[in-house]
Each structure stands twice: as C-alpha cells, then as structure tokens.
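Here we start with a single chain on its own, the form predicted alone, put down as structure tokens.
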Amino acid sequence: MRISIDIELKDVPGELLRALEPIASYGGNIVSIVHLREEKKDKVPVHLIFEIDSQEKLKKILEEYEKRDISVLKIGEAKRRIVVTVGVVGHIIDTDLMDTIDRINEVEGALVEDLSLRMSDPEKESSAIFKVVLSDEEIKEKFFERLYEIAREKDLLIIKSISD
C-alpha cells in the first residue's frame, strides 16, 4: 500500500535521516520526500510518500516515530498521481511567470512540480515546459480550464503532450 504522511521534525542535522530509518527498517520504499526548510522555524514540515506491505508494519513505523518524538501531522493512503506535461510559448517572463504558476497551483489538487524555461533573447518569445502533478483525473479538466484561461489572458500558446 502507498502511504502519504506529513511529519514535523526538529530543524537540526540528521533529523530527516532519523525519520526515514523506521520506514527502511520495516521494508518500506520511499517514493517521494518534500522537505520544506524555507519556513525557517525550529520545526520543519516534511511530506513523505512511501510503500509498505502491511498495516502492521505501518503501525510499527508510527510507534517508532512516537519513540523518536517525531510529530505525525497527517497520514493516509496516497492516491496514484497523474503527471501532465504541457509546453507554453509566448512572453512567459514578461507576463509574470510566478503569477502563472501561482494561478495553476490555486486549482485544488494541481501543483506545478517542475519547470524548464528557454529564453534565447529577452525581447523575443520564450518557451517553457511545465510538469504538473494532479491528484486525480477529475482535476485534469479543471487544470486545463485554468491553463487555457491564463493563456487567453496572457496571449500564450499551449501545447498539450500527446498522452494527455
């Protein structure tokens, strides 16, 4: 089973490793780690997705977290995610790239995970490839509606990948 868990760690060296050790010791396989250090507090939120083959092993991992004083904020089964890749052409930078990303991320269940930007000349159009993670198929339609709305407003060309 695939587990999604949000934990909170002390902001000291070695804490992330301490949080991963119980998963490894019970045969878990890490799928994803998002370590949010930007918040600059004494605690660091971490989102983990891992695979484990039994509820009993998951229970033991959670017991180990309690022994290690690792706070579990949220836990549940992780759904399989959908990854959509789209090309965008136009004056991407001039029309506020951060605004475009923020507006895509406002779609609940959508998150721009990766961005590759090509800008050969500041006066000319640029191109970007957005890798967007969607929580499920239903979000896909909402994501594309938002993307095309942004494209119309900013005069951008959208190129959907063949698999979408």
Second form
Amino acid sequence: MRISIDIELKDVPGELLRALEPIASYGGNIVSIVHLREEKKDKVPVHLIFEIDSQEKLKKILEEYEKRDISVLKIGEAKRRIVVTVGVVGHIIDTDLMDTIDRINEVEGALVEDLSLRMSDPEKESSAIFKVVLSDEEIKEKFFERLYEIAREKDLLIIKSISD
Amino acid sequence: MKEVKVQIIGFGFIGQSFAEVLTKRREYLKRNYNLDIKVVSISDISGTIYGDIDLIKALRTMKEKGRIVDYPNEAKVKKSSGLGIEAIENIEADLVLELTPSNIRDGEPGLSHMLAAFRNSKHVVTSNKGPLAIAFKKLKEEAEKNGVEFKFEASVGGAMPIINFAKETLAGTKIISVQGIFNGTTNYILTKMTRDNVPLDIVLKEAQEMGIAERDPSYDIDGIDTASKLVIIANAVMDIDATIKDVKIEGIRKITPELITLAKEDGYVVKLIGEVCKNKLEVSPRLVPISHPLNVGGTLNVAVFYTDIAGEVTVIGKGAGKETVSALLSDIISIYRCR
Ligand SMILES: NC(=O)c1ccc[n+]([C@@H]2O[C@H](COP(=O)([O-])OP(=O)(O)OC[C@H]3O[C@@H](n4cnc5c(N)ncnc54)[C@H](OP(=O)(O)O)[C@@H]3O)[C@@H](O)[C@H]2O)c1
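Could the form predicted in complex with its partner chain be given as well, to go with the form predicted alone?
Once more the chain from above appears, this time first in line as the rest of the complex follows.
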C-alpha cells in the first residue's frame, strides 16, 4: 500500500534522516518527499509518500516516530495518481485551446499538466500531445467522456494510448 | 492415402501462389500427412477448367494469357464459361478453396460460393474476409448443418497464426481482449512516416508504386480492412456475434508527421490498432509505447491476447503476401487430421 503522511520535524540538521530511517528499516520504499520550509518557525512540516507491504510494518514505523518525538499531523492511504497521455489532431488553437484545457480541468480530479503542440502551417491542422493527471483510476471514464465531447464539438481527432 | 479433391475458386495472386506451393509440396504432404491433394477445378472471372489439371500448365496459362480458360486444349481437361458458383454446384469435390476478392459491402461473390459449397457438403477453406465480416454466424451455422468444416485462418493476419492459435493452442484459457495490427499497408505507411518524417499522402503514393497499397487505398487507411478482421476474431475467438456494422472505426487519414514526432519525443509510436473485448470493437490510431510488443514495424502484423491463465501472449507475422498460403495449407491439413 501507498501511505501519505504529514509530519513535523524540528528545524535542526539530521532530522529528516531520522524520519526516513524507520521507513527504510522496515523495507518501505520512499516515493516522494516534500519539504515545506517556512521562515521563522522552529518546526518544519514535511509531506512523505512511501510504499510499505503491511499494516504491521506501518504500525512499527509509527511507534518508532513516537519514540523519536516526531509528530504525525495527518496520515492516510495515498491515491495512486495516474498520468494519461493523449494525442490530438485538428484546429486545436483556432477552436480555443484555453477553453479546451479549462473544460478538461473542470472534471474533478483531472488536470492538464503538460501540452506539446506543433503546427506545420498556420492554415493546416495542428498536432498535440496532452498529459493529464488524474487523481485516481475512477476519474478516467469521466475524463474521456469530457474529452470526446469536446472533440466532437471542435472536430478534433483523439489518439488514445494503448492502455486507455 | 487420403485423396482430397480441391476446387480453386478465384485464381489471382493467392490462388496462383497456392498452386505454386502445391506443385512443390505434393510429395511432402503425401509422405507426412498421408494426403494426396488434387486440384480438380480452377475458376476465375473468365470461366472454369476441370478434369485432370496440370498446375504448372495452369500457372503458365495465367502468366502468358491471364485467363484460366486459355489453358491448352487437351482431352483430359474440360472448359466451361460457368463461374465459381456453377463449378461448386456441378463438379464433384471434397473441398472448396474460396479465394475471390474480399467484398465488404455484400460479401459477394464469396458468400454465395461458400453457401453453395456447404449445401453440396464440401468443406471450405478461405482467405476471403468479406463474407465473414458480414455473415459469420450464418456461414458457421450452414457449415455445421451440413456437417462440413469451415476454415479461414488466412483471412486474418495472412501467415500469422491467430484463429487456430487462439482456439487450439490457447484452448481452455479465457481470452479477455485482443489488440493488434491487422493491416500491413497502414503499418508500412505509419512506420515510414515515423522514420522519415513525411506526410501520409507522399508515403501512400510510394506504397502504391511498390504494390504494397491498392489503387483505392480506402479499405486500408480508413480502417475497414482492420475492422473486418476484428469482426472475424470477435466471432471466431471470443464468441461475440458481431458484424462490421458493430465496429467503431477511425482510420489514419488525419495522422500528421507532427503528431508522430511529438509522440516519438514522448516515447510512443502511432499505430492503427484493432481492439476487441466483450463490449467493444474498435479500430483507431493509438499511441503505443516504443517498448510495447505491439510496436512492430514495416508490413508486419501482430496480435496481443490478454488472457486469464496465460497472461499476455503475442504473435507476430506476415499479414499478407504469398506467405498467406501457409495458412491455407495448414487449414486443409487440419481438416483431414481429425477425420
Ligand atoms: N493478396 C494477399 O496478400 C492476401 C492476403 C490475405 C488474404 N487475401 C484475400 O484473399 C483473396 C484473394 O486475394 P488475391 O490477392 O488473390 O486477389 P486477386 O489477385 O484479385 O484474385 C481474385 C481472383 O478471383 C477471381 N474472381 C472474381 N470473381 C470471381 C467469380 N465470380 N468466380 C470465380 N472467380 C472470380 C478473379 O478473377 P479476375 O482476376 O479474372 O477478375 C481473380 O482470379 C481476397 O479475398 C483477399 O482479400 C489476400
């Protein structure tokens, strides 16, 4: 399982390491560390995501945190965010690219994260690859529904990836 | 020794390729399979020849005259202006090799040929996908009703084993979905566009000059050919009662070199993919990760089976060309192996 945890560390050297050690020693796999260093604070909030294969090991890690005086602000199972890659061909700019992006972003849990676009000729159709982050797998259907609705309206060709 | 009397209906590229292979393999088939395959009639649009046919002479006739009825006059071979249907109705034989052009609109003349063969208790082996894409269920039922075999491995993916592979080699395993490239021409075009960064119309013209693409390329590039093969897979492998009308089809006409370049920069290639699962039959261009088994180049065909027990299984092969004859041959052999 993938755990998302917010902890608070003292702003002294070596503290982060002290927080990561227990995860490593129980065989956890650290996925991301976000260090939110705000000024004039003696405590630093840190957001960690890690993978661990059992509840028992997670319990052990949390006990270790208690021993080490690391306070846990929030803990939960991290949803696996997925990135969907789609190709688009058509009059992407002329049909209001901003509107296309906005309407994708309106789908809750979907966010256009990256967009590369090429035109061969201003008169001709352009081509693009969209990367859209979805907060979890269930959003996929809604996202594609919206995408195809836009595509029909603006006469765009959608090229899905093989896994979608 | 089992003698098998075969009628060849349609003596174009595939028919002649088959005849050529048979001239070289006859002894091998006798020795290894105890089968003596005899071509008792050949029909094309000019008419029919029947009797004690010499395949080498028949091939020479096509090369020199282009019409089978111009076969040299000799007593042991008779000629008739009757076409395929008359030949099937009137000439005694065990098996019909149906090799006329694929027609996706009404399946003819292949559909009538196949139904006539079944009515006359003749097995059918074919590479013609038209009738199957339109009337699979009816053909299957008619064959069963008359107690004969209906084999069509060559109609999907040419020499690439797919139908018999799924039904026999993967027997007992449930096939959840199939994705594949079932059209060599579009694969050639997309591969070339990817490599040379040129627009579709230029590659298409070149493919036509090389004889890879037809003069009317719409069957290929608009995805219709892929769709008809998908229908055959759906029916034969997955027991889905579908016809070509049930397939959502998008071809590759709108694919630009710019899209291909962008995809490449991101680790993808663009391929025309046919996909079938329980409630979906779809042909569309898709982004395929460069390292994915579906990424095969040139005119190759590929199919990935997603199964419950065997996991993912991939087959790759030549989707068209004279290699297709291997599928016809194995279908014929398999009919007599279990009889
Ligand atoms: N070529 C390949 O690589 C390949 C691969 C897999 C499957 N296939 C399929 O195999 C089939 C044959 O392909 P092919 O390339 O051999 O086509 P082809 O060269 O056009 O040959 C078709 C033959 O059928 C004859 N024909 C047409 N109507 C007929 C009728 N009513 N009665 C008897 N003969 C008739 C044609 O005669 P005329 O030429 O005198 O009109 C010709 O001899 C097609 O369905 C094709 O889709 C082909």
